[in-house]
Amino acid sequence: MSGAEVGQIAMNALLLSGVLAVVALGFALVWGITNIVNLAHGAFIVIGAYVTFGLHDFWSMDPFLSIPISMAALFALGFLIQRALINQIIRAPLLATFLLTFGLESLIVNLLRFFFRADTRSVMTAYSGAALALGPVRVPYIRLGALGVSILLVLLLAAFLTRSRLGRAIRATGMDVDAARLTGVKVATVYAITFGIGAALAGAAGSLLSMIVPFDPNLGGGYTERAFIICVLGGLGNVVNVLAGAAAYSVVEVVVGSRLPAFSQAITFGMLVLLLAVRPQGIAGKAFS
């Protein structure tokens, strides 16, 4: 393998890790705070992609400018779903939340199929094919912009969780829900806000992915799997651990995909099985910070 190939693979892994970090952050936040493995996370990502596609197709809005709108819409949807549905079984056995979120994912996918059919869509801009050349390494402007947005979202989430009163309440609830309740934290509201933030991050991920890969209503399942693997690789301890998991996953997917694309998914899931057997808690514990 030449130096140019190694450089391109490293750059591709870096660019991919930023988007996958946003894909996994919302999933990890909801899992770490509410102890719910949200199987509808990928469906939220697809909704975000369609929001960006619709704003670009009908109003010619730049897809990067549509990200805040996508996040706001998905936050509202996630907040309402948590308060109306998930909050009713928040203390039920894990299987109940699995079934509810799985059913929710199926409902959203079928609604998307009804309204948008199964046609493959993509968001194309005037700069979609443009790239920055760093010697032999090619860096597409869209992927570079997506990396910048991803870094910004990660920093904003970390600052929110550590410096704001609501963020500290969310972390406290994740660490010890009974102690948080005794200090006056409104746990039900915190859970709804947390789920809304997770959905908003999924919406941002969908907006970014709509510019990078073609999508259809069935796209989300694969990204729910990726988010799960990243969370297991990194653990749910904090934002840094999710970034580490996203980086590790991205390196494997890019390296394997460049050499053995037919075995890419099998090898990454093999990593998951091995890690579950050796270190099931990942890099860190449950509390999210």
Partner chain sequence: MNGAGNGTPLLDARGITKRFGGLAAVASVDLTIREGEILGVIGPNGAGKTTFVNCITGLDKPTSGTIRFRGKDITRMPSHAIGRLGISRTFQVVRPLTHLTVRDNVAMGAMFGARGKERTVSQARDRAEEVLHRVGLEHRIDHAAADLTISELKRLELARALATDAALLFLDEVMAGLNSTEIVGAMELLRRINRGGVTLFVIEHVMKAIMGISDRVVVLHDGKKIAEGTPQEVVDRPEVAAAYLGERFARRAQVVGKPERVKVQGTLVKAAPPVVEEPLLEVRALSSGYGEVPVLWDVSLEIRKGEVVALVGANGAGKTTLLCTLSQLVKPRSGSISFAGRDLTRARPEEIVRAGIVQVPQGRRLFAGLTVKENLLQGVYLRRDRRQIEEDLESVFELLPRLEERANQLAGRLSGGEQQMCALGRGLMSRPRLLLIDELSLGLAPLVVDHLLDLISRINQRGTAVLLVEQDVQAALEHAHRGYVLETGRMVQSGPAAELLDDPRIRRAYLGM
Given for the second form:
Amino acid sequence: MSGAEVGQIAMNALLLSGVLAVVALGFALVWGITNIVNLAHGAFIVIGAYVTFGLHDFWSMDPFLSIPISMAALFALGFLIQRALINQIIRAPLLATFLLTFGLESLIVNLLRFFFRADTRSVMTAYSGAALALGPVRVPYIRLGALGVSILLVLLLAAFLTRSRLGRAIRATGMDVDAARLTGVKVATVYAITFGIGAALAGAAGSLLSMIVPFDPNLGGGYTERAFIICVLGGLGNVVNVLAGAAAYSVVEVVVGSRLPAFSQAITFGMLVLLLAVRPQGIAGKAFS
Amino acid sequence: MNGAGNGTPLLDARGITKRFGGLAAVASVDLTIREGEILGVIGPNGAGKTTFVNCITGLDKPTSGTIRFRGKDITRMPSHAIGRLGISRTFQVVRPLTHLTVRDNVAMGAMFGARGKERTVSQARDRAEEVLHRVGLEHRIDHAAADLTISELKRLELARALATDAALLFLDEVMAGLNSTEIVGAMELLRRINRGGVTLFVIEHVMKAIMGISDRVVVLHDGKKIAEGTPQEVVDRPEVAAAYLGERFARRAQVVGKPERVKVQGTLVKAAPPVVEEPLLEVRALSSGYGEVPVLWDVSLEIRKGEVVALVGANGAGKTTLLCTLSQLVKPRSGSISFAGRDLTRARPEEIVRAGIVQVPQGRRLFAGLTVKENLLQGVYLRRDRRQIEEDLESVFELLPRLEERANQLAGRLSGGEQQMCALGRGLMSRPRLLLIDELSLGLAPLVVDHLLDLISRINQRGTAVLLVEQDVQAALEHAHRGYVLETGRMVQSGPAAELLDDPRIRRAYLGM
Amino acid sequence: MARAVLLAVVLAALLLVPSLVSPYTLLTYTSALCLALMAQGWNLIGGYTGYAAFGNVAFVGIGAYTTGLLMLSRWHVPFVPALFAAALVSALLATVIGIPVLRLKGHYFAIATLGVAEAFREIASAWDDLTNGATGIDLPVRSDSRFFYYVALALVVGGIVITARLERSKLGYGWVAIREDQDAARMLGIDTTVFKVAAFALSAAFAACAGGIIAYQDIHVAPDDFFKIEYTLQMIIACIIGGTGTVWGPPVGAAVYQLLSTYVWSHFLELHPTVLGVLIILFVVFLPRGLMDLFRRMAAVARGGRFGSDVFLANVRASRLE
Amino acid sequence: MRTLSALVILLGALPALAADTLVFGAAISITGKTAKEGEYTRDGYQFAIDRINQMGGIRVGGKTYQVALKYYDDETKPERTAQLFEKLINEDKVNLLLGPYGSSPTGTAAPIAERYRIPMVEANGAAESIFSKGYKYSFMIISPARMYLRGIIDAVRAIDPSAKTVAVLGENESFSKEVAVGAAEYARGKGMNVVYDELYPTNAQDVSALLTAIKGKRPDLILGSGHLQDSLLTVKQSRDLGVSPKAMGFSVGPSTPEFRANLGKSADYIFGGTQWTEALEYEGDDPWKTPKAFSEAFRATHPNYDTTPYQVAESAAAVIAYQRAIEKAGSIEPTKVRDALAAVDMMTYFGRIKFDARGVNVYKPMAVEQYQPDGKKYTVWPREVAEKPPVYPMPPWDKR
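Moving on from the form predicted on its own, kindly provide the form predicted in complex with its partner chain as a structure.
And the full complex, kicking off with our chain again.
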């Protein structure tokens, strides 16, 4: 393996981990706070991608500018879905919430397919494909921008959770629902907001992905799986844990992908299982703090 | 004392150490349990009692040390193998098989335990019935474990452990949460079990029980064994009193066994008389419950401004349910709640907090992953007045200086007593007009309880009304102006605290005297 | 007694089905039976033992490949022995995988099993020498749809008998104890590892049988057609619809699921995944404990209780958040 | 269009239909991974059927049959396909079968056709493995998978004999794998050096790892075998990573209208293997005669299509092959139609149709298309029918 290749692989891993961090953060937040493993997370990502695609296609809006709109739309959707649906079974056992969100995923993806057909879409801009050359290593501007947006979102989320009153209430609710109620927290609202934030982050991830990869309504499933693995690798403890998980996962995916692509998932999952077998309780604690 | 052991070592633990990270929860403890004895184990929270039992029973692996049972090394054995050798246990927090019937719960012990191999499933079920008769749960045999009260669950756990035909039982706080009458019954039951040839290792905070039944007592503190001997010898040791009992309880412990009641007085801070007679909280004919199950019937209660009111009653009487109904965590079915002239019967939990009623829940329920300071600030979630919040933080730190020292520590890392202080502090932060305190002393060492009770009085003196639910009925009534007695969901008696303390019925029912 | 008569009538009806319906309809019934078989297997680990296994499809695939490869091998093993061998191979593999994986709990166990299934899919795609890779293998053609129906029916009936017997055995009691509280179970002397692995291996054997039948019926075995998460989800959904941790829940749930999906699919050509998604949501929200629970309540009503919409709403009330 | 097919389904449900209507049955992927291609397939079948009906139907002996299509959605799941074919045969009593979309579904449908002795003409399952099993009732109208990328290799070698190194990356799925294996074998046979040859898992959303490895090998030619999404992804990420070979070609992708819609100028210079293009110069004996006429007629009735995908043409050709066979057989009896199919030898707008003993069309060459810098797609190979010569080499991404 040449030096240039190693450098490019490292750069790929770095760029990938930025987007995956945003993908996994929303998922981790919802899992950590409301204890819902949201299998519809991927569907939210796809919706985000379509929002950016639509805005770009009809109003030629710059895809980066559409990210806030995509986040706002998905926040609203996530909030509503949580209030109307998931809230109804939030205290049911693990399987019920697994299946409910799976049903949601199937429903959303199918509706998207119905309205947008199965056509593959991608968002093309003037700067698509342009890249910064660091010696032999290439850094596409879009991916660099995506990394920047990811870092910004991660910092914003971390600041929100630790500095703001609502952020603290969200973390407190994640640790003890009844105790949070006793301090005056409207738990159902906090859950809905948390779910909304999770969906908004998925929306941002979808917007970013729409610029990076061609997509169709089936895009999301693979990312839900990745988010899950990242959460297990890094733990749900806090934002830093998720970042570490995303970085670790990206390195594995990129390195294995360049050497043994046909076995990339087998190796990734194999490592995951091994890791879990050594640390059965996961890598870090459960609650999001 | 009663059925003494014959002296042969049954279980011999040498140099048991258990580290979690850098912290030694148990530090080279040597301990021998003799065949046929009842060995009592006491010690403040975090002394390592439960960890020690976990090490012996294989749920935790000791970092170092050896354990021999009947001469056989069981240090590295898995739990189930240890269970089959004839060692069983109960859990501090009850762990029933919730969805199974009482009979099936106990049958599990009979079909898998020390003599499980000899029994078929149906024989095990017969054996379960027999054991349930012994512990007095036969009337609940076909109920789901989920329907049992706490004290019944404690007995169920005991029955399940007994059904394994174990030679050695580890009982981890089987009496926590029981009232005095129940404790007397439980002591009798343990003695009977012991006479039946079972060696008992009893962890207990209830001093009366430990003093009353143990042949020997071991005291653990900070993971180390600091004393061992007969109950009286141990109580007389100054370091035990200092570490664990506190003066008041040291004296009380000496009272055990004597029929007449000895008034405990002196260092206690008695509640000051209420300042105003104005009613603050008025509850009329309140009923509530969980799902299909009604718990409270027509409960009425009144608390005046500046008053400390004790709410006493047996476990399962509905005390916690009443508090949770006042906080609206449980919805009232009928009746009314009015607070400072406002009707709060249909209010949401956050409106209750806003109105000035704050509950300090049973088991503290701190936000373990938040720092102490963040926990306190979460207490002012509904308030937006920044400057006053700062002032209130100062005043809570002044009242509870321990919290200031630990302000940036995670609440989950605090000791039990500190946690209870933090929970009180969190409650105080929202400037409550009425503080609902549920089981202040549960699971705390007597010394800490003394300190907390004093704190309650000081909080009250600052003008906050308090509704105090407390398993230690005597302590609660001594610190209250008035008291209410709740029995199976109905209010059966009320009056000035001093009168209730002297009421022979109360004394018989709850003080066991 | 009435119960025995009812069972006999149902069994007789099931035996007569092939002579009454078209081969295609019979095919959907066979699919329902295969789903029932998978669901029965999942029920042992997921329902009784309480481990949310999300990778049981791995054993469907392994069963399919083992059956197929044995039939194609130079010994030309006949179908039925090949099927039993497949069940055995799956059970053995499940034992090997189960020992580390069953130490995990909750979500972690779920994702680890999911990962195991994915890994097997990829191995099947990449191991050209054994599995012929992504191209897949082709089994001998057998066009007798009754044969598949009867084999599947026999296995499902066998599954019901086995489940019913296990439920009253020490093994079954041990599983339930583990589901309710693993540490407590351990302290009672239950070797939880052995019990859990037994449940996992048995559930794998059931899944392998279903996989073998489907493989022989479909003639073609390719990685993506057998190692796919839909099968796992279907078996879980079937269990949920019927009722987890019950003898009759999985077969009843599988039948209802198959009926529903066939109906939905033939009436909503393009939107059927949406409609199916809605149905799943409705079941999870209103009947999370399944039809067997509903039947029990209805039986209670027949004995003089009351019945109203609150049968459904009670579940919502129990698990929603105010 | 959709209302029309809905109507057909409705009609299909009417029992009175059987008397003088000939029903073709098919299971097609309307949802799932290949939903788009499934749509093309359906539209192709339906277009040919509508055309035949307009012309009065199929004449069998003295009788004229109207033709109808009855199809279900197989969700791109092969075992669903199998069930649906059973349903079509047993419950809907269709007369003859048309193939599903994709190699795996075709693979499970073929044995069912065999079992019931009803012929199936398929136009969308190119994996040859299906036809190595001795089935008598399955016929493939198209070139097999291993041929897909040969034209591109030939075209490149013809212009630049110095192009020596080739990298092949493919999706690990039966059709794409056959394409990749066929391409690598062919390249080696032509004396080229295959410097990279790897398969990646299906549903991959990132091939940058593979491309990084390929970049280090500096191949003259990169060949990709997968589906539309894979080729889009490969082009996009090659550009991102500055992977700039002299030529790049794909089995599926460049021939679809979405390829340029998604990639814009990046689609230029890229070669695509295709079963058919409207530029080909066939002169057929069928309702449309020439590829151009077919394409124009199709777009006239389907205004939502900018170009005519080859899947439409090949699917329609399957119906045309049937029409000829049925008329020759003078019967709609499945076994007779089968024998007539085996004997078919006709020229069509799609090219010559004649099946070998396995049922594979023997005479069909693959064509190569290329988007050129004027933004249009041209047929550039085989040379005899090319609209324009191929543009070679491909300029680096940033020098366009």
